[in-house]
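Below, in structure tokens: the form predicted on its own, a single chain.
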Amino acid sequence: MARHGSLLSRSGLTPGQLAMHAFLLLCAFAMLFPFYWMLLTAFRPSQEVFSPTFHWLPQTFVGLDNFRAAFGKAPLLRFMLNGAVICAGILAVQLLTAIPCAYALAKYEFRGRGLLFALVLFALCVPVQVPALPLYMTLAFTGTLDSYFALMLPFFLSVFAIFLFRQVFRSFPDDVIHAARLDGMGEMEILWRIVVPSAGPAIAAFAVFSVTAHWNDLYWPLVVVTSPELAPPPLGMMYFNDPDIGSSFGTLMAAATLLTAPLTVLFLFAQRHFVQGVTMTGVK
């Protein structure tokens, strides 16, 4: 008890910090146990997916074989930027018409600004399949359909951007603004040269949030795409399946590897930017 007790006093850990490490330890292992199996499963036969002892590492190497399967079993580079040019052009319209809407509900006294920050909440407990059936029946009729445009047009407003900058953008001071105003800018000129610099940790955080969000999207690409040329990463991953001789495990995890890969860097790269962007929202 006493060596236990000289641990914990040289660590600077009471027994309650110490449980719960412990148990953030036990919630890390949980969600990264998952993305450990899918590159184990990406190295190794699909025979030692079934095999009835767990190895941590491939008792047969066969890494390349996967990877090499997988390039050659579907245009991966084409899902990837697919997946790229959805969802750079989906962010691009978000921030452009979320921040000046976020800018007026945060910043403007006007008749109806209560209401329509309600009907922004609202918006919020909306899922995309509500709307799901009429989209596709004006993109039906526009002949749009299976095309970048009726991918992204479901997205291009994002209330959820509003209601996050909206909150940012509250803790911003008045006075500054006031005064860019006595100097003679206008009000979008403010907007894009004072305002929106300041907020660049939230929309880092946000950015991360509608890339994920539409690099993962399966359900809309579905309902719109036939193309295998258009295909996003989520929906050409279907083109591993293979409904006579089943999936090829060794070469869908590699293809998951691939196409989960840019996320991870994009997220390594914001990482910073985003714990901030999360932290300071609300902040006044």
Contents of the next structure:
Amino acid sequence: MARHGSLLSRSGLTPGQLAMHAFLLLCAFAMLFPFYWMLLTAFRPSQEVFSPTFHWLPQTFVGLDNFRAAFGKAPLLRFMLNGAVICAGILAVQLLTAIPCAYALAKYEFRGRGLLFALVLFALCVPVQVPALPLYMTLAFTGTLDSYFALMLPFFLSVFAIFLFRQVFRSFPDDVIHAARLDGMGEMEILWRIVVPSAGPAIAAFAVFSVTAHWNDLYWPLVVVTSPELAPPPLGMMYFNDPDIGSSFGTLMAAATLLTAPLTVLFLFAQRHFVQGVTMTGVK
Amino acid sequence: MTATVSISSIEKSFGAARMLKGVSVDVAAGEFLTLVGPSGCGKSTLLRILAGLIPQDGGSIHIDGAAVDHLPPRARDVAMVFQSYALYPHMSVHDNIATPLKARRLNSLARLPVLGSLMPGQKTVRAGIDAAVKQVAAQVEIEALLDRRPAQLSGGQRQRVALARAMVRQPRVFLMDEPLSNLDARLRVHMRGELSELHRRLGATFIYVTHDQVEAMTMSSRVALMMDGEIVQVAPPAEIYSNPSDVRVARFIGSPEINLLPGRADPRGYVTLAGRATPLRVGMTGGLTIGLRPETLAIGDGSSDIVVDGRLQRIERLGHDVLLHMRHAGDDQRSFTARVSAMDFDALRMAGRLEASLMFGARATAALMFGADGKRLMPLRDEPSAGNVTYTSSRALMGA
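Can I get the form predicted together with its partner chain as well, since the one above is the form predicted on its own?
Zooming out: every chain and molecule, the one shown earlier first.
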């Protein structure tokens, strides 16, 4: 007991902190295990998935066979390119529209501002499935179904982004904006050259949210896209579901590994900004 | 590069609260006018209305004789230094200072981030801006800091950058909103001197807002004292101290605060203080307030024009002077403060007189009298003829 106590005190942890860390480790394990399983399965033959005993390492190491098979079976690079085009398009338009909206709501006094902001908050509560039918009809009538545009349209206006950036811009000092007006800058110039550069962390945080959501989105692509060459990654994954021989888990997991890799890399790069942005704005 | 500023009956309300109640003041070209007053008296609001940053509800502003009420901030040719300095956080010091010039001399295409530098025919303009930035930076001694970001600077350095940014486009009028209040005490004294020097050198009109009476007294050519959304008095520093028009002015200006003791005027106008007769006479009857600055009180023997006595409560040594905090012997039990030299104080202590009741005297000319409404009462010098009692108030003084 005494030794135990000294060990604790030497590591500078109280029993409460120790319990907390144990709990957090458990949570981390629950989060990471599926990823591990994905990687594991990508490097072993499909049959091993069904073996009754669990092994931490592949019993038969198949190297990159599954990856090769995945590339042969579906145009994975094409899916990734589609994902990149869609995510970039959506994010660009979201930023271009949400930033001026948020700035107006945060810094301008005008009649109906409170009502407009209440509407923004209200729109946060509407899931994409609700306007799906009218959106589909619009796309069908304008003949733009089955295109990149159809994939991006519903997400161009992000109320979440408006809300997030409004919170950030509100804390931007008025004096700096006043100084810029006295210095002779126009309103748009003030916004894009003075206010936006200071919101970098929040923009990075939003970019991670946005890109993750639309890279991983299956619902809307499933509705509007029929051509395989337009399929974003999750829709592409569906092509591995072969009704004849059942799912080929090894290839499936190899493909999944490849398709999630860009997001993982993106997050690792934006991590510092992301954490800063999220804590700064109090989101989530 | 200087201009007159005329502010006439400016009104501003925030919701139900009337922030500015018809403020008027004229500023001469090249003048250093300080707007001083307690927090929340509306002085910063007035400055922002002058700059065009917030619209007024009524009244108008003229700069150099021309109305500017309809002009946006950039067209008014005024520069402002903010209490928070308001530097652009992600720009280098050089870019901060260059911004006002870029906004004026380069067209909007040339100001675009990357493409801008590719636009033709701006080489000489940019060189001119560079030269102007370097020159101004040299004036406020920050040449070595031009590549830094504001976050890497100390408070005093940021202050200089803010000044340089205001100076670089040579505006007609400088507006300063408590620019020294975020600095430490030593630096503040130093920058006071530098600002006065800068004003002398530039010759531009300065309108300076502060809540610190020392800044107001030391730097300005005139002081405008604001209270509750009104300008109570506008006068040169020495006059606002010695000749306040209102008891609020007398209390705000001067540290330690002026002593206010209750007096009475008998039907013939002769004033008594705690029952003692004084040579003062006013054109009214009843209660009034007698103001005596702490330094006008000297230790006396009761033979002075005005005699005040009390018991010692507390001593504050300031080095060269000693503040004696006293309790007035009258019925009112008000406290008052006397400022005596250290030498007089030591003599007093040696004589063992600190325990007993102390008597102070002041000359009648040092006394400032205020009526029940807070307005100044001027003492009467001549014997009033019967039935012709004149009531002289500060209104006459202000009109003069």
